[in-house]
Each structure stands twice: as C-alpha cells, then as structure tokens.
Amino acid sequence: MSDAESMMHGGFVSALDLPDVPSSKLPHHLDLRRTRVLCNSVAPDNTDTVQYSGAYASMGVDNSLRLDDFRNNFKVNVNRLTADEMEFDMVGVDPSLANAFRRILLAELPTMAIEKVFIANNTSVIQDEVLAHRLGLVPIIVDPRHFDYLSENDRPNEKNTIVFKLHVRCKKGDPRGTVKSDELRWLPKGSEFLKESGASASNTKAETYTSFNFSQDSMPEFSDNPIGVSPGIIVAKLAPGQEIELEAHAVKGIGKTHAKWSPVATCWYRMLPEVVLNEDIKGDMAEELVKKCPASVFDIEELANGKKRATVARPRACTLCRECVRDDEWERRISLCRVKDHFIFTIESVGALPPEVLFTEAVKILEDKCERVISDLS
C-alpha cells in the first residue's frame, strides 16, 4: 500500500517519511545561513542565531540543544600563552555563552585594589581625591583567593586588608622627581598611622586603622612570595620642596562595583574568519588581490607553467575590512564569512592572576550560577 493509499485509509504518515522531503541534512544554502555570518561589501548579514528546536523540522533536522552533542563538539584550543596574555579558540558554543565568559571576566572575578587612602601630607599639585583615585587603579600582584571580603561591620585585619605606605620627598635644590608605583611599600603588620583617639595618656596600646593579629609575611602564602604592585606606573610628580606621605588600604572586590577591581586589562572575542575564493584568480588579478588586503590574508602561489595564482594563506588574520569585496566584480569572486560557533578569545591580565587561571575561575563562577538556577527551579 502506498503512502497516499495509507493516508486515505486512515493511516498516519509523517511528513519526514515522504520521499520528496529531504532528511538528515539541510540544503547547502540553509546550512550556510545557519552556521555562518555572511559578510558582503555593505555590512554583515545573517548575524542572528537560530535556537528554536523545530526551526528545520520540515527538513528532517533536529535543531535542539543536546548535552551529548555539546560535549562532542565543544573544544578549547590554546594558541598563545604568556605571563599576561592568552589567546585560545572556543569551538562549539553559542555567542551568548562566549559573551557570558567575557562579562564574568570583566565584572565578576574578584581582585584586591586600594579602596581607602589615609593622607598625612600632600603638598604636590595633585589633589588628594585625584591621588587616591590614581592609587586605586594600580594593580596589586597578589592572589585574591587568599583574602576575604571586608563587610561594613568587619574590622580591617590580616585576612581582608593589605596596607601599603608611600612616603616620598623632593628636596629643595634637586630636580623635579617622579613618583612611581614602585615606591609603595607593603606593611605586613598593618597600619602605622595612629587614630586620634589612640593618642591617650593611659597605658592602653595606641590604636591604628587596622587590627592585625599577626604579620602577613608569616603566612605561608606570602612568606616566599611577598605582596607587591605593578612597577613603573607614574603616580605623581614632585617639584623641589614637595612631599607625599600616605597609607593605602587594599580590599577585595569585583569589577561590577568599580573598574579598579577588574582582573583584566581587556578581554574580547571574535568569530573565526572564513575566506573562500569562488574561482581561480591568476596573473595580474592575483597580484592586485594581494595588494588590496591590508592584513596580508592572501598570497601568491607559483604554478608549474610559470603562472601565478592567489591563495588564502592567513584567513585568521582577516579583520573584515572588506577591501577585497568593495567592487561587485570582486564580490562575486570572494566570499567572506564568520563561523558562528567558533570564537577566537583573548584575555589580557593586569597581573594579579595568570590569564589561564582567570578563565578557569570564570568557568567556576558560571557553574555556580547554573547550579543556583537549577536549585531555584527544583
């Protein structure tokens, strides 16, 4: 009995079982729009992502997100790793997930930064408020995981506060001096400035702005790795006779509160470029194409018969300037695309933590968010 006869006799036949409906794979033009951002001479096109599970049901393709498929397709490949910078490929993720990592790195990973500045003397031309703001932006080289957050009701102690002292003077007759972050000296025993109420004639111990029970340099985390700051940062300039004396107290915080707590100088991602030559480009046209590209994406290949042919030598270097497809004639010869689920991610650390540690910590924070959502829904 045929399908038509079965339907006539009351039987049910799925549309996917009909012979004229393709199954298992989308047509090329639809698969291209599903997986690529198309970049023409005017602007990128098809930038949205299709997340509806039944978007291609009529074609026999299940577009739903499945955990097993995600596990099989997800990859992280590290391309470059230095002390302060890392570039890696994140493959098989939605743009929303890549952007979640970027936002967590910028705003939710904790670091230590100077929050309070006690100024005893400042005769420089820089106002106290500006000087305190500049000190707050100096990166502190210490693992924030060794410290606790300082709440409003907590006293500054060795587990939630780091104290630095800055005392510089430009003597009369000397040339103008430059105050750099190297001048900040770590005080492992806490504050040395006395509170006004501490200057008492009684036998009680004078009270400072911190209450350390022991010296921080006796802790195993810092005994062989003293706390410091990023060197070489200009804080102020002093004329002869000017002086700065202050204490700076650093606490733990996140970039969502203030940018000084952001652990990265910057982090960004871009989709993997895909450059395709739709036809062979030879001779003078090949040389013209190479000259068109400011990013040196194309190169010349010498053929056996002495002729030249253009090739795509460095597609990752493409910046999507679209100089190669400005003319309609060239737009027919070259296709520029971006792969929607392949991201080139770059992290630049300010120095508190290595970039690879920052990424693993961002993964932990995202995991905690997911667990809270599941807990609230259950």
The other form holds:
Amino acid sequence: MSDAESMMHGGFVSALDLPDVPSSKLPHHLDLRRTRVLCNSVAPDNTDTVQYSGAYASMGVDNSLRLDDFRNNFKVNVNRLTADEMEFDMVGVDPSLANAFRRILLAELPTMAIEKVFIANNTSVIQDEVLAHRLGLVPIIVDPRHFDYLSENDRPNEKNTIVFKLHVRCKKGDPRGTVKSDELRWLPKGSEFLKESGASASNTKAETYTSFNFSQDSMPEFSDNPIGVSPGIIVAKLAPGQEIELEAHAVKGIGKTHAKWSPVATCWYRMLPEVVLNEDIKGDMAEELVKKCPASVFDIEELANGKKRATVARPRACTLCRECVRDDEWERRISLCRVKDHFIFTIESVGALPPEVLFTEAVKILEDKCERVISDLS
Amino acid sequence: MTIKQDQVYPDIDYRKFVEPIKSAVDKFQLVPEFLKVRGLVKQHLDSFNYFVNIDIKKIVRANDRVVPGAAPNLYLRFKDVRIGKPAIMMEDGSLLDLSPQICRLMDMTYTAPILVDIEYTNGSHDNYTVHKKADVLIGRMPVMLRSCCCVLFGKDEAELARLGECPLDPGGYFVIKGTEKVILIQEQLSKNRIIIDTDKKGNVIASVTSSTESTKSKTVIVMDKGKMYLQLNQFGKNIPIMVVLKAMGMESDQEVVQMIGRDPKYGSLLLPSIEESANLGIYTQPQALDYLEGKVKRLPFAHSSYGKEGRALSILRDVFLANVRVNKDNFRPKCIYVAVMMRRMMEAILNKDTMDDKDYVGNKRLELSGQLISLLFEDLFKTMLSEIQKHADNALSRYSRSSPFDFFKYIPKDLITVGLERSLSTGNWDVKRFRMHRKGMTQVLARLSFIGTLGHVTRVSPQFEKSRKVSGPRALQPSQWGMLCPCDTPEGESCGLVKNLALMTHVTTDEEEGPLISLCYCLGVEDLELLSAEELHTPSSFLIIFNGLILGKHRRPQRFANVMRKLRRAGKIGEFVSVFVNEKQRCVYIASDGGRVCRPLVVADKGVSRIKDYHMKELLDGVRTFDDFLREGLVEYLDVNEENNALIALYEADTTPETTHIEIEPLTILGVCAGLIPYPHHNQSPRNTYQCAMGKQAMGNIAYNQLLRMDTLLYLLVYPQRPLLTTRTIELIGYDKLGAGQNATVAVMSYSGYDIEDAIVMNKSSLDRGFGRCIVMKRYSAVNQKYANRTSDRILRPPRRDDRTGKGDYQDWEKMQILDDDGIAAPGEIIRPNDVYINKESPIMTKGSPMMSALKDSDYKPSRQTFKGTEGEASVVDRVTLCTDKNDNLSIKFMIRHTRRPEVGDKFSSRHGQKGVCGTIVQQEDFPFSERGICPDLIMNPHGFPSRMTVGKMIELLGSKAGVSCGRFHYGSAFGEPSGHADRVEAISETLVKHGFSYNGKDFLYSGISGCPLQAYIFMGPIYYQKLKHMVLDKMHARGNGPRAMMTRQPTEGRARNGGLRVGEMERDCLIAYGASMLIYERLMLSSDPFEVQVCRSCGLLGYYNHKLKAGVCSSCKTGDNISTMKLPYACKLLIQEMQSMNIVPRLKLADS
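Following the display of the form predicted on its own, present the structure of the form predicted in complex with its partner chain.
The next block holds the full complex; its first chain is the one shown before.
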C-alpha cells in the first residue's frame, strides 16, 4: 500500500518492487473499458472488444476465451415470447458471435417463397411483374425443413415446390374489389396449367409445369395441416370486369439471394443498457432528472429524512436518447453505458417458423459452418 | 376638477388604447381558394378565354365585310363569330364529340369549329337578294384544354374520369395531331411605353415600340454629341428632332422650349438641337417636310400612291409613334409626346437615376397563348377574306353567269384550320403584316413527371437571344418578388433568362380603354388639347398617362389615384387596372393593357388588415369565395408598378400605420417546382435551383390516366409515395397524390468507400422489397400503309412451329412466338430483343397504275418490325392500340414495358439538389442497425453537407423522423415558421425526445459487419428520395468489333449505332507524350481502318492490285515496276482520292526506314 502511495507521489519504484497485481482482476478503469461501451453525449467510446488473449498480460490478466468460462457464464433468458416475436437476453458472448446469429437469421435461414408466377390472365391495372414481385414477398406459412432446394436441372416436384393458385374476378357491376393473400389456394397435387405442346406428342398424359409424384397433402406433415400464406396482405385491386388467374410456385431459398426468403421481418440485438449515477442526485435535481427521461428510466426514492434521491429503476428502458446527459453538468453526474457481453436479442418472425425455432436453426447453421471450417482446415 | 391621468393610473400605457388592435388572421386559406378559382395555369386559360370570347369577335368585327371590286353592291358580311363544341364531322356526316383523350390516342387535333353568322347578297345585275346564314363553318380552332370551350370545362372528378382525363392535370395546352403542345409564355419589353436607356455607344436614347392593330414600329430618339435625333426605320439617316417637330407643325422654337420646360438646364441641352435645324435652314413646316422627303428610304418597288402630301408626312402620321393617334392631321398630341420623351431624356442626362431599367419586371409584358393565337387568327382571317375577294373577283370577271354568283361557295373551309394547326405544331409564327417570324413558340409538353408538366406550362421564355453576354437580364430582379420564382431557372446558357411564374401570379388580359379614358376625364383630368405648351410641366400638377398615352394633367394626382383605386376596389372598374403615381417623373400611370404580371394582396387601412377572422371563417364554411374577397375590396391585385406605391408588410404583426397591404402568404413567392422543396429558406440558393431542374427528371406518377396514355416514353415508379415532410405547395398542386419519389431511411455516414463523390450505398433488401423500382414504357408504332396504286401492306398470321406442312416460310417461327393470330404482338407477352412485334408485308410494287387484280403472295416482301432492346433484358408488351390515322391508314401502337430495379450507377436525388449515383449495393446484414432494429435503406456520405450547405435536408430528416414517430405529416413550407406552415426544429426535437430519440436526430448504431457499436452517433432518418430518369441501362455502352461507316471504314459513332469509343486528340497527346507509339498505331490504324495500298515510287500516286498479274500496277505510269505495298488508314486513301478529284495531286514519297 505504501509503495502504491509512493508511486502516486511520483517516487520512482522498480518494477520488481511492485506488489503482485492480483491476477485475473483488472483495475477498475480498465475493466470498465473492457466490458462497457461508454455512451457519452458526443460519441460512444470503447465500442470495440478486446480479442487478443495477451492484451492484459502485463497486468497478469489472461484475456483468452476459455470454454469452461464460456460454459459457466453463458446464459440465455427469454423475456418475451409470442407466436411471431421473441425477445431474449444472451449473456456472456462476444458481439461477433451475437452478430453471427443475427446475420444468419437475416440471410441464411431458408424459407419457402414464391419464385415463379405463371400468369394465365391478368386484366387488372397492376402489371404482371409487379404482381409477381408482390406475391413473392408474401410469407408462406410452412416449415421449410420439409423441402429441398430446387437446383437448376431439377424438375419441380413435391419435395421442392409448393404450388398456389390465384383466381379472382370482380364481376361487372360489383364495387371495386381487393385481392388479399388469403385468396391464394394451395394446390397439393401440383400445377394445373398444361405446358404448351410439349416436345413429344407421344406422351399421352398432358404435361404440366410440375411433375409431382404424389399429392403433398398425403405427406404426413401436411395431411391435416394445409399449407397457407400469411393472410390479409393486399396483393392487387380489381375494378369491375377485371380478372386475375395465375399459378405461383414457391421454392426454398435463403435471404441472401432475395429478401423474400428471409424468415424474419427483422432481427436485431442491443446491448444491455447500464445507467450509473456518479453522485447522489437529490431533491429538485432528482425531480428534474425523472422528468427529463422520456423512457422513465429513473425513479425517486424517498429517503428517511423526507428527502428525495434519484435511482435508476429501469435501465433496460433506456433508448439512448441522451436527454439526461444533454447538459455538460449532467454528463458529469450520469454515465450511460452498454454491457458488451449482454445482448437483448429480438427476433420478429414472418410466420414460417416460430422465433425460438428460428434461433435454434440459426445455431445449427453456425455449427455447420464451424464444422466445415474445421474439416477444411484439417 | 381635473386630475392628471398619470397620477391616477401610473403604470398603464395609454397609447395602447389608441393603437389599432392587431390580431394575426390566418390568411393562408386564401391561397388554395385562389388556386381553386383560377387553377394553376389560370394565365393561359384566361388569355385563351379572352381570345375566344372577346378578341375573336373584335377581329371579325373589324374585318367583317368582303365587297368584290367588280360588283360593289354585292357583299358578304360576317355578323357574329363563335367557337362551337369540340366535335368532328365523320365521313358519314355524323358528329363525333371530341375529347382530349380521344385526340391523344388517335393522333388528332383537338379542335372546335369556328362558326360565323353571315349575311350576303346573291344574284345578278339588279335583282339582289340578301341571304342570311347562321353557323357557317369557316375553320377549326385548336382548343386549349380546360378553357371555356373545352369539354373538360367545369367538370368534376368523376366526369373527368369518364372522359379519361386526370383531375390534377392543369390544362393550358393544346393537342395537335396527338401531341400535347404548350405555347410558352413570351416575355417582351412593354409596348407603347417610353423607355429611357443608353445605346451601345453610351448615348442616351428614348425608345417607344409602338403597336397598334395595323402597324408595329419602333421610334428612337437619340442624344448624339449633344444633339437630338430621330431614328426610324423608314428614314435612312438620323433626323434632327427639331426638323421632325417642325414637320409636324411646331414651327416655333419657343413653344418647343416651353413644352420641354423653361428651366435653363433643359434649355441649354436643347440649344444645340435648335441650332442644328437653324443651320440646315429649316424654319417652316414645308421646309421640314421637304428635308424629310429627301431622307425617306426609297423602297425598290416605290410607287407614288401618296399623292401630293408626300411620303414623309404619311410616315410621320402612321409610322412615327404609331400608338399616338393623329386625328384629322392634328399632330399636337404627337408633338407633346415627343416633348415628353425629350424631357425625360434630358432628365436622364442630368440625373442617371431616372434612366429606365429594361430588366425591371414592370417594364415587361408577358405574351400568352391567347394573344399569340389571336395574332395568328387575325392574319389568317384576313388572308381568308382576301382569298374570298380574289375568288369572287375572278368569278365575276368571267361573267359567264351560267350559274348565279354565290358567295357561299367561295368561303375556304380549311385555310384557317391548316394555318393554325401548322403554326401550333411547328411553333413557327409567321405574320407577314408585322414582319414577325418567330420560331420555337410551341413545345411538346414535358410529360416526364407531373412536376415537369406543371413547370412547363408556367415557363416564361425570353425575348433575347441566349448568346448575348450581358448579365443584366439574367440577374435576379428585386421586382420579381412574388411574380416570378426566384429559384426556378435552368442552368447553363439560358440561366436567368428562362423563368417560371410564382404560385399566385396572374397575367392580365386587355381591358376596354374607352370607358376608362372617359372616367379619367370625369375625375378631373384636364385634356391635353386644352393645355398650352407652357402648362405641360407646371410644377403643381402631374401628367396622366394611360396605357402609354398622355391623357392630360391632374392637379391633385394623389387624390385622383386614390379615387381610381377606390373605384377598382368597389368593382366599378376592372380589378386588374393599375394606378401608379410616379413622384419622380411627376406622372400618374394608369394601365389596363394585357400581359402585365400582378398578384393578389390583402388590403390594409393604416396598417390594419381588412380581412378579419369572420371573413376567414366564412371562407372555411364555404359561404365566401375568393371573388367575394375581391369584390368587397379585401384583396386586390397589384401589378409591379403599383407595388411601388404600396408598403407591403410580410405579416400582420409587422404592420405600421403606413402599411397599405399585407402579403397573403410568403411561400407564394416561389413557383411550383421550388414549392416541393422542404425548408428551402434554409438551403444555399443554388441548391434550390438545382432541385427545380431535377424535380422535372424524377420518376413517379405522371397523371391519373398515365396507363391510358400512349406516350413515346414513360417513366413510372412502382411504389411512389408522398413525402413525409410536405409543404403547403405540395398539397395545393397535388404532388401528394402524384408523388415522384420514396421516403428512404437515410443514414448519414461513411461506409465502404463506394460512397465517395456523392455516391450512395443502397440496401439490397430494400431494393428486393421494391425501393426505387421503376417501369419504363416505350412506344413503338407501325402503320399499315396504303399506296398510290391501290395496294396496301398486309399483316399476316405468323408461322407456327407446327406449320411445317404449310407452304409459307415457317423458319422464323421462333422470333414470332409472341404474335397473336392476327399478326400483332399480344399484350402481356414477354418480348426479347430481335422478336418480331408485327408480321407485316409490303407490296413490292407501290407505284404506277392501280393494280386491278388481287396480289399474289410473291408480290409481297416481308417488312416485319423487330424489337431492339438491351440484350438479356426481357420486356413485356403492355398494350396495343389500333386506330386510323389522318391518312386513313391503320396505325398500330405498342407500349412495351420494362420493369427495372435499381442498379449500380442509377441516379438518385433528394429534394435539395443533392444528386448522386448508386455506388454499391450491400446486403442488409452488412448494414448498420439501430437500437430499435431500424436498418437504413441507403447511406449517404456526410461530405455532401459542408460545401453544399443544404441545412434544409437535415431539417427534412429530423422532421420526417418526428413525423413517422408521432404519425403526423410535418410541414416545411418556405418561410413558414412564423405562420405555422413549417415546423420549427425546436418542436421537432421535442417530438423526437418524446419518442425516445435524441433531440439531434443522431442514433446509436451497431455495425452490421462486426456487431460492435459504431464509434459515432449517426444522423439517421427518412428523407424523400427521387429516382431520376438517368439509368445506366440506357447509357452503358462498350464494343469490341462492330459496324463501320461506309465511306471512311472507320467505326461508327455513338451508342445508338453501337459505335466505337474514340481515342481523341487529347488521349492521343497523352500517348505521344508517354511514348507509346505502337499503341497509337494500333488504335488509330489497325483497330480502325487499315487498308493496303499500292504506291508507285516513281510518280507517288496510288495504284491498284491486279489480281490476274498478282502484282500492283500504277495506273498513271502504266507499269508495275516501281510499286510498293503499304498500309494506310482508309480515311487517308479516301482523302488522297478526294483531292485528286479536285485537281490536287498528292504524291506519296516513300523512303526506307
């Protein structure tokens, strides 16, 4: 202790004479830099993570990631779970890992989406391409794991294609009609449109655009669970006398090729907010602070002597509007931080799979990737 | 008992009670009301309506009689004229009601019949009978859309929809042969006004451009070396002005001096001129006339029809200052006019400030479609009359009289029709009478975007040539305020010359002069005739000048002006009559002529607005209209000159007791195009100008009937949106219903390096979901031609794959798959490059005598039309229309549609003149995302801000962000903060904070690549982005081998011809400097036009290669001995031969290298 004091007083001390730094413990200010993002009013600070295992070696701190530590520290805690939305905490991972899940969810998880549209008749104002584009973006409520990818030289069959039919007409004299996605009918037996005079006339059976071996509704997965699409989406509008007749073929794909195959509406995380009051904020100042915050992060605590003190009641609610640190003097009193290894992860599914399944699927894909790296390297 | 008031209530300011009560009344509602009444192009419509209702009748009344020279008691009289309903007579005699949409689709001219009531005498010798005929067709008048004789006039939205018309379309243009033509507003210097200016040598001149129904002339008085001269086209040389005055009867020099003013400073200036005439020995009128007679320019075909009075006098009477009428050879008004001109010149010499400014808007007149058409119609009508006269004379001179003479037969039916149609479609205005040959008066209406259309009909085109290097006419004039948009002008050569009208501008039409003149006299104007020369410039009175004519004097000018204004406000005289007291010139100018720009203002009495809250309430309740405001004198129109007599407060709060008028709304100083910009008053001014030009290139919706139209080129956005940050102008003109852009979430940050130089980085998922998707439609047409020999093209059923048994050529079936059985491409089919869209065949023989027998198949050759699009891009046949064209041929039009998603190189722009191309397209997962999961649609580099200073764009971002958060469209009207038409940044920030955003709009973003937070807060929010029509797909071009020009054998030029890319002079210089000579050789010869020539070493001329001898031969030496073979560019060989053909012998001297 006295050595330390002498250091502070500017005395020269040999490194050998320094007391042993307590191992696996960084000084407070360094630990803060390592684990927190400081959200100052001007700009965020310490946004990066320290990856290098020997970064703090001189302090005697080992910065390497150990599997055991990870096992012990990693936590997942679901905050909210509905049919198509989930929010959970993921604690004890590096941002890169959390980001990997996010990226996989956005771009690499397969779903089914309409890829080919065969238009037999379209007299509506909406152009064929635009109609096809709109149909493509309609989410299809089906587990994509039951299907295969349709590769280039494959014929569309019951394992890789779902066929929908849309035939709507607005009768003359009726008011203008709206075509919603509910009107898409699943055709479990495949396409009904005949191919225009195929190559060989000898083929007695007229050829359609798909070659299903059996009806999809005979598959156990779909036998009592018909494939549908997300309802209530406006596809087109029809004036009296107009008609749309088409067949839409959905195939499996990933969000990287086109956003329509993305299984999530969006998926993101945020780091856990941490609000620290650097000094006691009492009385009118406390009131002021509570009033300032639009997300009501702060609360007032009644002290024994009838005085009031501000407390951080709901740090999670912080949206980082930085209203509380807008003035310089307040910035001194409050530190807004983000915990670097605690992620509040939100998945908004479009409906094909429930969000929790989506996440486990994402984990599987990451696993596959890792295995591929390992096998490629070895 | 009296107590001092101060003692009783010491702290009350008593002045407050005396002051008028000020309360700001929101007068904005007047703007939409104004536009509702008048429409956006009211200037054009008013002008055309005036022509159709009044002017045309005047013209006909002025020339209503044809009397054949041979039989003076025969006559044809036009009693009345009117324009009928737009309809056209079909061949079977039935009437087809025309609508503009029918005309557009069928390539017809939207016209209405010009009907006249005539009275004429018939018969021979002495038994004449007077006949009357009503509704005789003399021609067809192209009808301006939405004018009073258009079928669209007064129709509501549903009725317009039934006619296939867009309710938001402003009208104001014509449909000529299926194309929409606008007559641009022409800007001119005032007619019949004295303009004091300097000429090129710096001499002071006074000029008057006179224009009457019969003549147009320009009179100039110039001060040259201290003496004054008259310049007139009819006189060869400058004439001393005193001689002119003497010729007009002002023989007394003293009277001239009196007329100009007896102040010695004028006298000394006049003295040299007086001396000059004395030196010439001219003292009397006959002497002066003799002198002038000698100076008259002799025309080559001089005829002496002037008789005894001589040409000089008639020139002085009819040409010299033609606007001042000479009544019974009384030249006194003209003399006074000249005196006033001279006095003003002298004032200008003594005091440069009294010089007139040619660029001052008050000295300009705008010529509108109605006036221009009336010029044309008058000319054509007169031509028609002389035509009738000629034919009648002809018929009467033959005097066979086998059939009785009938005037009715000689009325030409299509002279006027054809003349009007030709002028409107070519834009050439040729009126021989006025020596008027103007080109480019009409333009094809820009239909690229809705805003482009509006901007086009409000455009004002200049009088000057663009090449003049003076800056004056290009500069922004302070008098443009509220009349012409300060932002909307093109860049480049016509910068500042081409202007646009502001939102509330009105252009006047002519008004009857007679009643106004007599009113002036009633109000105490002393007639000029009764004044002596001395009295002309008495200090206590002002000259009254009415439309450039000196009426007389008034002793109490201010009172006179006030009375005139009161009468105007009471509606006793026209609302556009302007009364302007010019203290400096000691004149009162009253103007009722057409072409003045004016705008409505709220009248204030001693600084108190006449419009009260209850007026506005009544307006909102619909019991009061804009016209009621006018009628009750609450609002009045002021023209630019009269504005100088007014003190106009911007807001009611700024009024002082001197204030006479209050602006209705400051945002109306901007035009239509500049009105789209949110917060334009926060931007650097050139940025607003750039946006005005770019808004016209933005893709979006064109009109409600856009899919029914057959435009040659149509750019549409698939998902257009209305801007989140709107302005009042946007709502007024309907841009919120026909938007041309999308609200993109923009992050202002640096990303990836592909965003330098204004490039933007786009989110691929946004593009997948439809951001920036556009449809390009192009029209292709084909005509099933009929030929002179009674043959015609034919359209055949295309060969099919299964047709092999048939005899026709089926080998092309693959290219004709998209054809229907009628041989025409079917709508909805996908069309690829080189596909045939019409299987047409033409007869081989199209000339000669009519073919009697039916043609055989072998008499036809295929003339199929194939689609030429970008290779690898599939388009779709959108629509096919069939109609008969004017030559009675079947005309087939195809609209071919191509849907495009944005790609790298496509051009985008915000509404602040910040254009940029798409630099790269990035996957969504690589894009940054915010705490709430918001991912931007595009990323813009922050370097775009400091030098451009488009603060308005930043406020737009904030406002839009607040708008999406709270669910209310925010406003950003120009200068709108004080009046509440623009949200203040403070209020926006408060909204942002309330919804959990930072007050400055900066968000905490995570990198999509590393997953870590970004090291800065990012300014992010929605900005309205426009996709501009410039797309790489239409521009990209490269070639390896390709076509060559026939004559030079060099690669062709230009993308359209798949041409080569030129290594130009500068590139060549670089290569020379670098020393890459072989590259030059390769580029300029081997890859271009190498040619092997045989050169004769002895004579140096080119020989040829004789294939029999297998050797080169020189054709001039007749031997093959000294022939060398070498390579030349073919162009060089061509040059040598061309020179030889001109008797120049270029000889090549070869040397060993």
